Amino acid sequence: MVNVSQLQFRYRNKNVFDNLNLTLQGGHIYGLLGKNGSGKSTLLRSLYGLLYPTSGQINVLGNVPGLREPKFLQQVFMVPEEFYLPDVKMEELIHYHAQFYPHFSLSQFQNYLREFEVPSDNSLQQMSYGQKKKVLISLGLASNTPLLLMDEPTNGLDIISKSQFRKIMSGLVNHDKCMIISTHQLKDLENLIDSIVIIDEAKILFNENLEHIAQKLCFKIVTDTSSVNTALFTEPSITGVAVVYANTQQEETKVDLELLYKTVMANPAVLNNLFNS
């Protein structure tokens, strides 16, 4: 569904991407992780055709995003971190939006607004930032595009709204849809995403699904510090020491996204060797 090959992108004499390669398939919700300035938003905007690579190729659903052809744009929706919605009634927004997306569902959109508890009779400019964010997310979901890109979608949402977001998103996974969520709020994505992509130093540092991660790694809180000698990563916690180590005994533990990210960033070469063995 998404194929990025030898992507180079420079911004103000800085290499944002250096021969970046990435393949993403339908049927998955990908969590896109990385430090500030690592290129997460740049990658999403490149996949949407808003930025043009210095060199390399991007193929999304058989299209070149940078050409911005209508047949491509109708198949992709992006929820950016920073956005603007016009001062119109909801009916007007739907009227203009629905005409462009052939699979837009009004009933789904209205259901999402009810789930998010967003009043549909207000002008958009009468809404709070969080309500506008939920309107935009609802538009994206109801457009039923094969590719959905989200940049920090839970920013501006309260605790209840984040829970509603996870509930709604978890019911949307199917083999014909690919969702990519860039975030720093890892706890917001727990029990939602099924694959992790980590960007660092202008390259893809890590790209694995959670099932494979659970097979290769164990995540535990231990009080016996003798076991930390063989750990790939350790971190003090309130109840002991958080430990990540190679799963040589085929144990079943829940993947901790924060610990996974820290482990990858601390030991990228070791992790790559482990997952490629």
The other form holds:
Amino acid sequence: MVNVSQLQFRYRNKNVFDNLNLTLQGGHIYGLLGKNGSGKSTLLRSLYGLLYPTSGQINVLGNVPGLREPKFLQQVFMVPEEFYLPDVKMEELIHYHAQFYPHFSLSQFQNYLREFEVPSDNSLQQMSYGQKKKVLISLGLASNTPLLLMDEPTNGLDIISKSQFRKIMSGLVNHDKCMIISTHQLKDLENLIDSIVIIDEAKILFNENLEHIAQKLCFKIVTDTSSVNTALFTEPSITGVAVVYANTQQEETKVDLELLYKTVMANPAVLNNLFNS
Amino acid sequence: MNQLFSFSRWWLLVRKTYFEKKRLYLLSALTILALGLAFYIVFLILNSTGYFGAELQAGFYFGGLFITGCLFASVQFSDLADKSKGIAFITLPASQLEKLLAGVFFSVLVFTVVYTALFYSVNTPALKISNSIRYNVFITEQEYKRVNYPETYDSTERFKPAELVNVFKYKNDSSYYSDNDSDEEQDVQNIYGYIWMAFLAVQAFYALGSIYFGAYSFVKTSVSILGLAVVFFFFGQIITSFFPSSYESLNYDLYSLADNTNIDSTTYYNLPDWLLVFDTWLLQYLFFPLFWFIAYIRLKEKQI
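Could you give the coordinates for the form predicted in complex with the partner chain, as opposed to the form predicted on its own above?
Zooming out: every chain and molecule, the one shown earlier first.
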């Protein structure tokens, strides 16, 4: 669905991407992680044709995003971190939006609004930032585009809404749909994403699905510090020491996204060896 | 599905743009109307008995057209200056050509029609008021002459009201009373055509500026035009500095070169007619489509 090869992107004499390669498949929800300024938003915008790479190829759903052809644009929807909704009535917004996205479903949209508890009779001007964001997320989901890009989608959502967001998103996975969620709020991605992509130093540092990660790594809180010596990563916690091991005993533990991220950032080469072995 | 242009998609985009910006458009129209009214009230107070001829009305029309038209064009693509609005604009599933043509539709066609309607809605009653004031003055003067200076009184003298300007066809003020325009008047009858073409070119330049500069594009574009004019002026100065000192430009198509050794011997150079026709054609019709074409290229290349 998404193929990026040899991507170079320079911004103000800094290499944001240096020969970046990435393949993403339909039927997955990808969590895109990385430090501030690592290029997560730049990657999303490049996939949507908002930015042009210095060199390299991007192919999304058989299209070159930079051409910005209508047939491509109507297959992708993005919920950007900074978003804009016009000051119109909800029915006007839907009326015009639906005509540009051929698979838009009004009943789905109304369902999402109901789940998010957003009053559908309000004008957008009267809504709070969080409500507007929920409207935009609902628009994106109801547009039924094969590719959905989300940049910090849970920023501005309250605790209940974040939980509603996870619930709605997890019900959307299907073979033809690919969702990429860029966020720093790792807790918001728990039980939602099935693959992790980590960008660092202008490259893809890590790209694995959670099932494979659970096979290769084991996440535990231990009180016996003697076993810490063999850990790939350790971190003190209130109840003991959080450790990440190579899963040599085929144990079944839940992937802790935050620990995983820290482990990858601390030992990228070791992790890559482990996953490629 | 045509990826470059589809009329139904373009018309949908036009309708969407109208619904999203109708409040801005309405406020802009009301502002122009209010400013026009204020201007005409002040004008009539200061110039109550002056002749409000067609050329003066045209001056007001085109002056306002240039100022407001360029201001309107400079916000046509201002969404691109704002990251969130720019993303929404670029990623809307319509081609970049359709987005540009929607901009042309509003800034050239809709704006001009609305502005012209607003102008006539203010100018027509203002002209009637002006004519009425002048008529009363005329009658009073005639009566004064008849009573006090009967020798200067001419009973056949009739009041000549100023006529309403037709901004699409030039007639100088004297020709409104002439059945047959003189040759000279016929020659200058297309002057409004030149002004219209100049307006379309300048307006297109401001629309291009709104894509190039983003924020404060009106000011930045105005400064750019001034800068280009200065560069053009000095370029002309440098070029002419290489000409012989005896060179003289007599007209836009006639030049002379005197022989310094023989004061009576002067050579005249007349540019060929075809070159003048070609130049005039280029100046009239090249810049408007050229600037919109560059705007289209810039729109396609715009990154956010």
